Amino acid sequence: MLNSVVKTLQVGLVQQSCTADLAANLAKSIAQIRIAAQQGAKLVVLQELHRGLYFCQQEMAEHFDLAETIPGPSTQVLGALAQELDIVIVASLFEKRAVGLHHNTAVVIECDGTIAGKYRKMHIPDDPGYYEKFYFTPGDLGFQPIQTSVGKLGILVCWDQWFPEAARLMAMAGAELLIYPTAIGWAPDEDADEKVRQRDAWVTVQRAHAIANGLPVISVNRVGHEADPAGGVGLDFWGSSFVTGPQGEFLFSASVDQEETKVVTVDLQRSEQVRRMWPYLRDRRIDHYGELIKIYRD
């Protein structure tokens, strides 16, 4: 499952705020990368569709016109910087791949400036707040690892978060780090004990996927307050993105409301040490596990 070559990795969190001028969001993602390039990050990872603001708030026809081709002009900057820079880079975008037809990707581009593979958002929501299956197809990729030159990276976005099924299945094929863009957030009205069990559990979640399969975990969250179009009371991005070793050990957690910029080490040999220690994958049942392809059992 380890790569052979890269023992520890510096990777580099994102976590920012947006605003509607896609230009201002692209240019300040840039200089963050930057900055994670210059302490040394090899892998940077940006939140959930960084180029703008979340705007699955309201079901707006409009918002269409902010998709775009992968490639694309997305992939062609960042494509450049990653090349000029030797890092790889993980971006998520608004794809537009037909008249009609869009996904919510998450696109990973090599050090050398080419796209490395791609991953479609599987699961979609659809809630007050986060209207995504208005504008989202579900992908239609699969939970595949995309191999770079610094490890297979078991790409998921979000919603994906929730499940373990997702995650189990990129660990199930091979992938060294479980990688989620993201972007989720209260709001603002919410009882206060309400929004603290709602980050936590996004914590919990997430760290039980990294201790279910002896795997790094980087989840990369945005940040900051966004407006609803309609006039509701909008979202509070709470941040709070983190990194955890194959044990669900903390090695880095951001702040609930400040944009940050963070390179953390990640060693990559302790999932051998971990799963021989807690062979999950060994013990498995699967000659029982038939039911999981229900959607309930009645």
Given for the second form:
Number of protein chains: 2
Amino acid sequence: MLNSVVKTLQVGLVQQSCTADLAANLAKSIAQIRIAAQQGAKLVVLQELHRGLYFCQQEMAEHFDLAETIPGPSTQVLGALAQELDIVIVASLFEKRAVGLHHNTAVVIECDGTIAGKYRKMHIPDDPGYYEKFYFTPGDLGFQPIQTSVGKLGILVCWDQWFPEAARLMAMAGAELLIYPTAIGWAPDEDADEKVRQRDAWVTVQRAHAIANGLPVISVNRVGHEADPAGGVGLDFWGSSFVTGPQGEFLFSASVDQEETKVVTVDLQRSEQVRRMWPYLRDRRIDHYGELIKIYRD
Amino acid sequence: MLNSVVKTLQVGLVQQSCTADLAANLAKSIAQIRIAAQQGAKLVVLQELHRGLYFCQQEMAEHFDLAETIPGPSTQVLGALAQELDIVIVASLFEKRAVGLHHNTAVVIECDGTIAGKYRKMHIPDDPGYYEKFYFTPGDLGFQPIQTSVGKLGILVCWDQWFPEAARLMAMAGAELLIYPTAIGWAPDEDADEKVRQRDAWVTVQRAHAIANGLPVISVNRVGHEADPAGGVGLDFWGSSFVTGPQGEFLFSASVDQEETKVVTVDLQRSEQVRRMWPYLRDRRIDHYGELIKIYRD
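Could you output the structure for the form predicted together with a further copy of the same chain, given that the previous block was the form predicted on its own?
Following is the full complex, with the preceding chain placed first.
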């Protein structure tokens, strides 16, 4: 048969906590990437902004000192590591593009150490504790999957995960996987039922991108408590990194409160079977989708 | 406060099995609508094509005899009932629009017995056991919510539920609820794990429409085994009708194998609170959504 190729991918997820010590955070990421590679990972995904604390809890101009160029110090170190380990790495950096122009950028590093491509976070949140619109200019690269030696990767970042349009556009451009580096957590003083609803909604909306597009989804979230520099309650990042197959079925789900490194086998060929029986791409009513490019239909 | 209005709606769901006896099916629906109304429902939602068996298991020209005009016999009976009970009813009919032109159409009947509007199923499935493309011309009315005395209803039908575009367009046009009359089930000879994945995907993708759009979702599915007229294994409709709030949180979930009539209180005002903190409509990147109106980005 023409389409009976077996195509599996070992994907490593690094769910970690961070401190203000940038070098220590990177050292920890590197140690965990090495463990994932030893366990067979050919692709390793880090969480959003893994170099440091989630600095967007407050709007503080000095935090722009945390930004770096791409290529720059982080991609240099991770590039050498990717080459040494012969793996692809998805990193997430605070990109300094010019003086006064910054992005929240995911970088895909090829197994030869070069930069395969980058994705600048397109949807930028802004709500109490997540003041990202102060720091990040919304991306201008659009929704373009990045071709790598392990497949065509649909990289999206955190807040993007709530937008079905982003997932769909990646799938329509041939993404074989959707990948979400993320930093999301609870306000510690939120009531318990609301915490359950928030985390459950976060998992559910991403599983639905897998289902609606017939693609595996990999989501890697930060874990641990981080204090609010202004003396507020801070944030409890809820971990819960996960992998689903193309029907949204769980292949792995991490804890809410522990650092974890996990290698998961993803069958990239299963999308072929799933999409044959659930052929949503066949039936989209593009003749009636025109108003999706409006803000509101009023 | 300007926006502190309490606005709850009692929604009745009728999950039923059907036989070849059209009159008996309608009598059963009417009896259950009466029960729901007695329990306080102001809106009652019936399942997809509740007048009869799910005839799309095979392509048989004689099944076009089951179609009716709108308005027609079913809307006449249900209109009188809606007026008597002072409720809004969402019905789902096999519409005969002209000789050789048929639709799968949801009709919203106002509490004065008039037709408030109709929605012609836009996405039409076609896979073994669900040969709908033979029977139904894809709808030409687009994704327009229907204004009623109980709110602005975003009616979609079955296969539509797999398309985030449909839910989004309804939300963008001011829908206060998403409502999915449905007829979906398992091939009885499917393996047990696949059955779990299918039903779970169906629930998850609809919950995600609630989440991504900050809207309650009501889904009403058929239940029971129906034989294949060609002698195949038939279909086991999996019931599991449900209601969620605007974070995708379950307010009700029906059984997989029993007829059920249930009245659920939906807080329409909660969307206001949820969308303030999760303001996805604020942040859509319409400057980069243009290719959503392509079939594929190649």
